[in-house]
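Consider the single chain below, provided in structure tokens and representing the form predicted alone.
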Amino acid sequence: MIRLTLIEARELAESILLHNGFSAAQAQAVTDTVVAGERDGCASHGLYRVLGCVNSLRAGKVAANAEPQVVDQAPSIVRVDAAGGFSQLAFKAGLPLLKEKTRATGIAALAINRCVHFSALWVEIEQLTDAGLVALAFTPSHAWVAPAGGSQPVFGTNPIAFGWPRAGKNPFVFDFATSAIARGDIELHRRAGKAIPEGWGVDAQGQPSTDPNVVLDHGAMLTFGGHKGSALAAMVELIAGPLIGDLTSAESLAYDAGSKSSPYHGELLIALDPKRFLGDAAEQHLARAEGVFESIQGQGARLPSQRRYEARLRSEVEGVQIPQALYNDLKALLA
């Protein structure tokens, strides 16, 4: 393992974005989020996603230097056109508009379209609970995931995240895959050489796989539930694709064209401002919310992100560590 300080991990990652082309602008975003990642303890989204953002642009799939154009759609709607850069800046850009707006009507959505997308949401999601709103985001992926009761795949990985602001304490967050795990820890255990538990995937003949190459190649991932995870995949294709008027997750695929780049699609995160939903009774009501917290905490259960902010403190503190291979790979980009 190589341990990195978070400033190395920064500058690693944001040097290698700029030395194979992308723009000042679109490499600091990317970096904002990888480094997040890696300092979470999330190592599937984290240095390693560097790789595939270098694959993308070398396929000619995600434009270095995009500029985001920012639309005010309606009332309570923001529209950004990534322009088919990554999805980062594209949510950097649109973000101020967001807030103005939410805090004006109670609710707003921030629509992104034509991006490129292969991040956690959570990191767009903390900065929405950073402004005191509650706060949700969607968006699809690649067809990877074959629906409860088949074995071809339609969905993509299509996580959904949620936050709640918490006045002095970390915010509460969760950001899931609606598929038995992230696609980037599959691809892991494949980099590992290690098995993956049964239930993530299966063959082509939708029997269950413990092969990682067997899942990613030639199979299919699972939904998380069974036919409740498969049913929250659909609605994510459906809110974050169609509504949109974006790429659904086969449509994503197909636009790949074999490439293996990270997907090409829209993202829609939706934020509630609680002070016009609650006026001068907001104080009063987001207490009692905490009565939720502490009926789980109190008997001993965790609340979801609970780990990740313990590790963001060990990073803060030690620094990150990754594998020598990956290292390796990511300063052979630099070559």
Given for the second form:
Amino acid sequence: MIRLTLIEARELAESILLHNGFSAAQAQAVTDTVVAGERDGCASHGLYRVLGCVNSLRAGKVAANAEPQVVDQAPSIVRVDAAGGFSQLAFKAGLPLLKEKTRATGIAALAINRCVHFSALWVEIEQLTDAGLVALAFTPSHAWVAPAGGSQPVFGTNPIAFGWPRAGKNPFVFDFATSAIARGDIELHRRAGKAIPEGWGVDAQGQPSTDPNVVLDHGAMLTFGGHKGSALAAMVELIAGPLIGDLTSAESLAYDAGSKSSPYHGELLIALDPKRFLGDAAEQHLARAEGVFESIQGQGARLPSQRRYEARLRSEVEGVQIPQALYNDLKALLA
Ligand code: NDP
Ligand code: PYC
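Now show the form predicted together with pyrrole-2-carboxylate (PYC), given that the preceding structure was the form predicted alone.
Shown next: the complete complex, the earlier chain at its head.
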């Protein structure tokens, strides 16, 4: 393993993206999220993803200099056309108007279109909870996941993220793929030459497989929670696909045409303002909500994101560690 300070991790990611031709704005927005991923112990959406950014660029599947266009679509809807660039910069462009509309009407949505998407959603959710808002986010990916009861890929890994602001505390955030595990984690198992646990994927005949090569290249991933995860994955396809006029995971994979680039489609975020729902009573009800978290933690269970927040504190002091092979592959992109 190689240890990097957070500043070194930042410099590494940003210099690779700039060296390979991304604009400063795109490179900075992507660097922010991959360094946050590495810092929070989410290696599947950390520095490793820089390899995919450069691969997508070389395949002509991401616009290196895209400038997102913000559209005031309706009183409660912001639309951002990412113009073929990464979702991160499009989110950054749309965030101020999303917050303004949420505060004005109590609930607002941000639809991001035509974006290349590979990031973890909690990075965006935390920017909304930091503003005192409750938040949800959804995005499809490529069709890699079979529906419950089937064996052919239909869904993306289709994450769902939720955030709840907490006064003086880290927000309550969960963020998970509707597949049993994010594809990035299976890719990291492949890179490390490790088998995957049963339940993550099947082979081409629909039989359980623990071989990451088989699941990634020939078979299908599985949803979490059987028919429940399958229905949630379908919901994400619909509300972050056709509802916002963008591609489904199957359409994204068809557009990819075998180039193994990052998915290209849309993302839907929904923000809610407790102060608009509750007026002067907001503080009182948010304080009551703390009882829910106390009942969870009081019996020794942990909150989602607790591991991440602990990793964040550690990384800020100790830096992060990445495999030597990943470091070598990243450095090669500076040649
Ligand atoms: P995980 O299964 O690792 O974690 C899911 C969530 O559950 C996290 O919030 C995690 O918190 C929480 N959690 C895990 N274990 C426990 C526990 N024992 N008790 C309470 N909470 C727990 O995530 P996935 O593999 O499903 O997804 C990883 C990331 O991949 C996500 O950030 C997602 O946004 C991203 N992704 C992005 C996609 C895209 O298209 N852009 C597609 C698919 C995934 P903690 O982090 O603290 O462990
Ligand atoms: O890990 O499943 C995943 C994923 C897909 C797109 C970005 N991350």
